[in-house]
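First, one chain by itself: the form predicted alone, in structure tokens.
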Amino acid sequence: MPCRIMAVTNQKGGVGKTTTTVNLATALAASKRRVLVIDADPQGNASTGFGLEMDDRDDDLYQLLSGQVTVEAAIHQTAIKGLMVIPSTNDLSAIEIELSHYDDREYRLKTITDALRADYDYILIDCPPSLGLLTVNALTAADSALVPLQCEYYALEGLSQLMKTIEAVRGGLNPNLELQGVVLTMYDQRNRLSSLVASDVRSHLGSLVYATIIPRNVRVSEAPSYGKPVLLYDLNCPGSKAYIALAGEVIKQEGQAA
């Protein structure tokens, strides 16, 4: 199976983007896939979610993009078999200014990921909650964009801006970029609004929306504070089961595309 590079992106914060990256990656690795997560968010939350302390992130994405370390040095093993991570720290927030002076500024991450394709089945890039140069780098490097969408009133409004960015990248920097799919997150079955938003999104996007819905689940929220994906923290909770189902859908997509 050829490597699939996915940018997990939404310029709106608090939609479950990093949570989806960490737990989807874990579920894919549990399915015997070789997975690399690239933490492209200066907040470094995906790195924290895999239990990487700040002291363990000496060789990170900032140093890799700025040419200070090799890609081999920047790749860190996680506690999950078959799952590696290139971590980030707040230093990454300076990279957009530094890269702005380079002619290949939009392609820096693509150069790195293209060299790693033979080593992994999936590379997931956790994007920052913005549409700046880091996100453009991720979309230029990716085969597809996976979009977590919170079940709230303004969900579709933010999605339209992201779709324009995807189209802009497709129009110039990466003509092969696809929309992998939209995953509905933070679904509260007690809240009628969640159901209305889910129906609205499906009516607009149809089959692009995954059947799996990620519920609001306290165990999912607790897991990062223990430096663990929720699948390691509580395998049997509703959140874990949902991410396992989502991984199954993603794997099935690749089978259909083959």
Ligand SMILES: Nc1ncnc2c1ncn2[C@@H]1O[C@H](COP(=O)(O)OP(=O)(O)O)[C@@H](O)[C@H]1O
The other form holds:
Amino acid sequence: MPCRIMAVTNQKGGVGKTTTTVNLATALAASKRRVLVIDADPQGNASTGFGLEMDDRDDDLYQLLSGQVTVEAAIHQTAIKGLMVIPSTNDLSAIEIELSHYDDREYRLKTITDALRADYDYILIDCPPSLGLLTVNALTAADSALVPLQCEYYALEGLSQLMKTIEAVRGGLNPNLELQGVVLTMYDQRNRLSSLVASDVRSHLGSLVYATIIPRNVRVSEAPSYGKPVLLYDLNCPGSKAYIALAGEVIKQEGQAA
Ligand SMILES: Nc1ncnc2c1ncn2[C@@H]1O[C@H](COP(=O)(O)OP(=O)(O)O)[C@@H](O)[C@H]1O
Ligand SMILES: [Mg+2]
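Could you present the same protein in the form predicted in complex with this ligand, rather than the form predicted alone shown above?
And the full complex, kicking off with our chain again.
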């Protein structure tokens, strides 16, 4: 199976990008896929979510992108078999300015990830909440964008801006960029707005929206403070079940991609 590189992206913060990256990656690894997570957010939440202490993040994405360490050094094993991570720290916040001095500024990450395709089935890039150079690097490196959308009132509004960015990247830096899918997150059954937003998004985007909806579940939000993906923290909670189902849908897409 060819490697699939997915940028998990939405310029809005707090919509479930990191949670989706960490838990989808874990569920894919549990299905015996070889998975690499690249933490491309200076906040380093995905690294924290896998339990990587600051002391363990010496060789991070910042050092890799700025050419100070090898990719072998930057790839860290997680507690999960078959699941690796390139961590980040706040140092990464300096990279946007540094990158702007390079001729290959939009392609730095792509050069790294293309060389890793033989080693992984999936590479998931956890993007920062902006459309700056880091996100542009992620969208240039990726085969597809996976977009978490929180079930709230302005969900669709932010999406049109993201779609314009994806179109712009397609028009130049990465003509092959696809939309992997949109995943509805933090769905609250008791909240009528959640279901209204969900049906509104489905009527606009149809089959681009995964059937699986990620419910709002306190176990999901507790897990990172234990340095664990929710699947390891509480395998049977609704959040874990949803991410396992989402991984099933992503795996079904294998071979369907153009
Ligand atoms: N399904 C969920 N149920 C409950 N809390 C969630 C869920 N998904 C995410 N969260 C919480 O919402 C906050 C934002 O999620 P996060 O994944 O960090 O978003 P982003 O990466 O887009 O900024 C975090 O505190 C996270 O634990
Ligand atoms: Mg995040």
